[in-house]
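Below you'll find only one chain, the form predicted in complex with the partner chain, shown as C-alpha cells.
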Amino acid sequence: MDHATWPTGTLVVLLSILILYKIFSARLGKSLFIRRIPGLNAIDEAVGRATEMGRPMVFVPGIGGLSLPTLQALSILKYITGIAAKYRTRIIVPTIDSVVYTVAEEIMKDAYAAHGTPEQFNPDDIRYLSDDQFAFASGVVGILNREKAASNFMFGYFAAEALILAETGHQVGAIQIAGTPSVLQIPFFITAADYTIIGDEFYAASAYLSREPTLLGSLVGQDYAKALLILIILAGIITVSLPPMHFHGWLSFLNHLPDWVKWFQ
C-alpha cells in the first residue's frame, strides 16, 4: 500500500474535518435538505410490483469482499428486506463471497424479527454460489431465470458480468434498479437497467432511504468537500491558464498561488 505524501494528507484531514463537522451538527438537531434521487424512490416501487406479481426479488451485492461499496450495498439490503418483510415479499441474495454471505445472512433474519416475521426467513433464499467471477454470473443468471424474478437489485462493486446480469433481468422482465462505484460499470447499467445510482449518489443511499440524522448530516458533509474540491481544481485552472503576473501590496499573497496549487499536484 502506498503511503500518504503531505499534500494527499493534508486534503483527506481536511475533507475528514468537514464530513464530521455537518455529522456532529446535524446529530445536535439541526435540519438538512437533500435532493430527490429517483432510483432510491423507485425501490419501494420495485418491491410493491413483485409483491403484486407474488413473484421474488434478487438483490445482488457485487462481487467484492467485505469492502465499503459491499457494505453500502448491505446496508441498502436491510431496508429491502425491511419492506419485503412488512409484504411477505420474498427475496433472494446470492454472494460471491463466504464473509459477505454470512453477514447478509446476519442482516436479513435480524431484519426479519425486527419486523414481527422472523418465521419468513429462510436460509436457502441467502446463498453463496461461487467465488469465480463469471461462475457467480451464471448462477445469478440461472436464479434470475428460474425464479422469474419481478425486480432485480444491484448494488455494490461490479465488473464484466454487470451486462450480462442486467440483460437477463431485462430478459425476464424484472424491474431494475443499480448502483456501483465501479465508473466502467455504470454505462451498462445506465444502459440496462430501469434505475441506476450514479456515483455519489451510491453512498448517499443509506442516508436517503434511513434518514438518520448522522447519515444526513454525512451527506451535506460530502457536498462541502466536493464544494472544496471544485475550488481546488479552478484555482488549479486559473494559475495553469493566465500569464505568470506579478501582484503588489495586500494581493501579494495570490503571487504564491501557483506554488499551492503545485503542492497539491
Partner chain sequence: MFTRFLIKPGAPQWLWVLGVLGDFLIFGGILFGLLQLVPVRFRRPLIVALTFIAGLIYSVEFFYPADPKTQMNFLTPLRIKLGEATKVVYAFALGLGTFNLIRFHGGNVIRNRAGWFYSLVFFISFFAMAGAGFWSYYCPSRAAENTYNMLFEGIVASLGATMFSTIGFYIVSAAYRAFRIRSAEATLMLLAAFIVMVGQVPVGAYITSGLPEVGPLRNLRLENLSYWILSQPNMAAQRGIWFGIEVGALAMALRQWLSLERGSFFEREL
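Rather than the form predicted in complex with the partner chain that you just supplied, could I have the structure of the form predicted alone?
So it's only the chain below, everything else dropped.
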C-alpha cells in the first residue's frame, strides 16, 4: 500500500466493507451457505473405521507455533474429538510446541465435556515430543508404528517431514486425511494420503466444521471480493482490447454486429 493509487485504495476500502458486512451479517444470525468439501466427508469415515477396528487415531497439528494454520488445525481437532467422544474412540495428539500442547489439551478436554463424556479425556494422549523438526517427526513415526493407528490426520503447517509422516501412515494401513497451506508439501500429501484438502479449502474446512459466525462471514465475504475482482479484471481486459471508437464508431459496430456473429458461426 506504500505506492497505491487512489483507485487501489478505494477498491481496498470497498472490499473491506464487503467482508465486514458479511461478518456482521453472520454474527447477527443470517444463514450463509458454503459447500461441503469432499475431504470433510472422509473425516467421519476415518473415525468410523478406527472405531470398528478398535485402534486409535493420530492427529498431527503441524510443526508451527500458535499461528493461523495451527489455530485452523486445532478447530478441526475439536470437531474430530467431538466425533471420537461420541463413538468412544481414542485420539492421540503429538505436538512440537509447548503452547500448542497446552491449547490442544484444553480443546480436547472441553470437547469431551461438551459431549457428556469428560471421563474419556486422557491427558497422556496429548504429547509434547520435541521442538526439533526431525526429532518430532521420529516421535510421530514411532507412535504410528507402536499404536497401529487406524486413522492419521495431518492438518496445519508442514515442511520436509510431511512425506515421512504420510509414508509411515500408509505403511501401517491408516486412512489418511491431510490439509496444509504449504504449497510445497501438497504434492506429497496428494501422493501418500487418501484425501487432501488444498489451498483455500484448508481455511474453509475449519469454518465449515466450527460454524463460527466470524469465520463463515469472513470466508463468504472473501469469496464475494474475489468474484468482484475477477469482474473488474475481465472488464479491464475487454476495455483495453477493443479499439477506441467514437459515437459514430459504436453505431457502426452495432450495425455490423450481426455480420460478425454470423462470421464466427
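Here, rigid core means the biggest group of C-alpha atoms that superpose within 1.5 Å across both forms. Residue numbers count along the first chain shown, from 1. Since we're looking at a predicted model, the values are computed, not measured.
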Query raised in the report: Rigid core fitted, then: does G64 show a CA shift of 2 angstroms or greater between these two forms?
Result: no
